[in-house]
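Just the one chain here, laid out as structure tokens, in the form predicted alone.
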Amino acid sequence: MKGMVFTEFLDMVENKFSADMVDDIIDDANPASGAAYTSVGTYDHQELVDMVVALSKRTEIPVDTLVKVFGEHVFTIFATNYPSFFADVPDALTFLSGIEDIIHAEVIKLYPDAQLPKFDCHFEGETLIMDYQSPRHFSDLAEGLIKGCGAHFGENLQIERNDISANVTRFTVSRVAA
């Protein structure tokens, strides 16, 4: 997993909790890398999982909630750092439906060794069906990113989630009238 995910997680923890909390969860998780993350480095995703679990134990906030909030946070950072991805995109569902062909294609150009999840997307009427496939089981992160996308576009999204198999989660995403 790319280091940018780790650095953003630790930044979020510092901003929402404290620098001491960052130190505490790193001590608790004792990552093999020593937590010397660089945005372009590649690290074992288990280190992130271990830090989220450590944060959950210290804050008594469920792991899935923390990961979803992190997904929303990452989306805001992504939108700030890469505004060109949003040019001429009219709404959240259009953006989400282009993740694989536009966003992931560009990420691979920047980071050829990136191990990205796969999204198979199609519309059923006004509803977007997104099949998320990853051996790393970060469906909560994907859900947070979807929520963050809706917030970015000022849209209230209804997200239904269904585990299809051990490595595939289906998100059914539709707009909800305000």
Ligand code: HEM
Given for the second form:
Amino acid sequence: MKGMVFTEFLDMVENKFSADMVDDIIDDANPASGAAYTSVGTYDHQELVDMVVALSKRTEIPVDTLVKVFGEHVFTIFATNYPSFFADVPDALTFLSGIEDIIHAEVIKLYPDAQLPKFDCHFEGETLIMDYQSPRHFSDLAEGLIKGCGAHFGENLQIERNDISANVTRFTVSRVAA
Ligand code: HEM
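Following the display of the form predicted alone, present the structure of the form predicted together with ligand HEM.
To see the whole picture, the full complex is given below, headed by that same chain.
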């Protein structure tokens, strides 16, 4: 996983908790890389999982909640860092429907070693179906990112989530009146 994800995570922990908490969870997780993350480096995604588990133990906030909150947060960072991805995109569902063919397709050009998930997306009427698949099983992160996308566009999204097979999580996303 790209280092930017780690650095954004640790920044979030510092801002929402403290710099001591960052040191503590690094000590607890004891990542093999040594935790000197740089945004362009690439690290084992398990190190991120281990730090989230450590944070969960220390804060007594469930792991899934922490990962979802991080997903929402990191969307705001992406939106700031990659404004061109938002040019001419009218709403959240249009943005989300292009995650595989447009957004992550550009991401892989910028970072050829990025490990991205697979999203199969299609509309049923006004509802967007997003089938998520990844060997890293970051459905909670995906849910947080989808929420963050709604917030970015100032929209109220209803997100339903079902594991439709061992490897595929389906997000059914629709816009509800604010
Ligand atoms: C401007 C918007 C976005 C950018 C620039 C972006 C970029 C990235 C990058 C750089 C990674 C890390 C890849 C790696 O570490 O190797 C990533 C991972 C991921 N992205 Fe996006 N992303 C964006 C929006 C979204 C949205 C809206 C979703 C959800 C629908 C999403 C779902 C994910 C997930 C779940 C992962 C974790 C990897 C995995 O599941 O295997 N991303 N993305």
